[in-house]
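There is one chain below, alone, in structure tokens, taken in the form predicted on its own.
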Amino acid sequence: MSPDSPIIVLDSGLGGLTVVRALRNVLPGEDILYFGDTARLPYGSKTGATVTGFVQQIIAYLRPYDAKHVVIACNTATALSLPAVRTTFPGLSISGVIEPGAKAATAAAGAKQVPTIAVLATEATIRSKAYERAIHRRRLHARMLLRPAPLLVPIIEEGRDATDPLVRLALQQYLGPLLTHHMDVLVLGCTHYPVYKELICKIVGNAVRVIDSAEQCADDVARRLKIRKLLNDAGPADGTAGQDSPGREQPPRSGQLRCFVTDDPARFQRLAPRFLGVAIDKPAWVAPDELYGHAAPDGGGRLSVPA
């Protein structure tokens, strides 16, 4: 791999595009490969073994692109599969979204002796206790409030926006119990949820700091690449910086985004701008059958496929 190698970002569906958006803000010159496992979402109601198998298959499928870093842009997959996936691909730099989110949450709690930190996430992420462990490593005496929100991902994937009465009703139902406990910080523990961040901030009020794990994840990736000297600082894509006219420089190249999905590319393309802020080309379709039993790299044989 080299600084020119791409970054892989993967998720169960559209939500990981919030991480892509944050990455493009922080690292505009980086090429990104995005994989949305739309045929097998949601991950939040599945077992750890199943989610781990899915993530392993996706990374193995994309391994020929020689990525310099992989972002598991799904809180559920990070919580359930990150250690196992790192073991499967020992030569590959892989990170998730939970540690950066936990770090930002504890920082946002400030100097309060016993802050109340709430996490809104999928059922699987809550069951994993990954946020509890990550936050308590940094703030032992933090009071944790954990709230599963199983309806939000399907609602978001349906394309419902923040003006939809059903969206407001669901958010009020999930956030109401947290508000009664006077939380100081709210972590959006799913990369889908930032789509409703503005509405969530209105519901919880200005006194509550809302943490977007997608933004924190992008900063973490930039730090990791800088340490490894793999940031893409290239000029224009055609390599002609400063050659058109003496004393003038061409603007830096813009990184390319290429998307893959396992179901309904046209729908993904239609909904993606809500998460990314810009239109995208039609994604490539990858049939789930192409992923099952995909050969593992580095002599690892076949990836285990959950029964």
Given for the second form:
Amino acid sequence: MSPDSPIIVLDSGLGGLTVVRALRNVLPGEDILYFGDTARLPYGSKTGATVTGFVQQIIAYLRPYDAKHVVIACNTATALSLPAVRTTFPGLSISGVIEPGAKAATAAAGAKQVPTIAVLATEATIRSKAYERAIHRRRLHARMLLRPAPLLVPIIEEGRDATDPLVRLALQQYLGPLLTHHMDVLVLGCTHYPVYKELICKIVGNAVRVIDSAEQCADDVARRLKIRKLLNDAGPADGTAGQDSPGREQPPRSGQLRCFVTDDPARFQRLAPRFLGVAIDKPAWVAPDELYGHAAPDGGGRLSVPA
Ligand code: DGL
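Same protein, the form predicted in complex with ligand DGL this time rather than the form predicted on its own?
So here's everything in the complex, that chain up top.
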């Protein structure tokens, strides 16, 4: 592993591309391998055992790329699997999106004695209480409002944009009850939701600070790589970093993004710009069967069928 090694970013579908976008802003020189488990989405309605198995399989599948860091860019997968996955791959540096999101939320709550912090997320993330724990560790007296929003991910993955009446209706349904409780901060606890951030901000009004964890997550990854002296800030992409090239300015190195999906690469390619802001090359298709063959070292990647 070296500064040239890639960073793995994984998610159940397209949503984790919001984290890739933030990462590319902070760390433009890094090569990124993105894995969207589109065949097995949604993760948000599944059990911890199932999601943990999926994440272990994906990491095991990408092991040959010798990544220097893995970002679980999915709140659900972070909430349900991060500690288990760290145990499965002890030599690998792995981070998630919930701690950075919770940190940003408590900072946004400011000096208020008992701030009200709301979290909008998938059913599994809410059920896990991961945000509650992460926020209460920092602000014991924060009042928490937790709201599952199961319809949002399918609506977003369907490609509907913020002008769609169904989107507005769904957001009003989910945000209405939170608004009656006068929240100070709203955490978008799902990597898919930032695509509607503008509309969400409009619905909740200026008095509510809206947090999406993508930027905080990217800063957290940059900090981890810096500490480990693994930042890829080597300079030009042509490998001439450090060489003398009198009178010639080399363009800054720009990292490559390579995507893998488990279903419908063409659809992923079509919808990706909404999350990433730019077009992508067609992703490689990985058959889910191939993933099942990549059980984690301790066998944890195999799915067990609950009795
Ligand atoms: N990206 C996932 C998250 O951040 C939600 C999508 C899903 O349910 O699979 O929670």
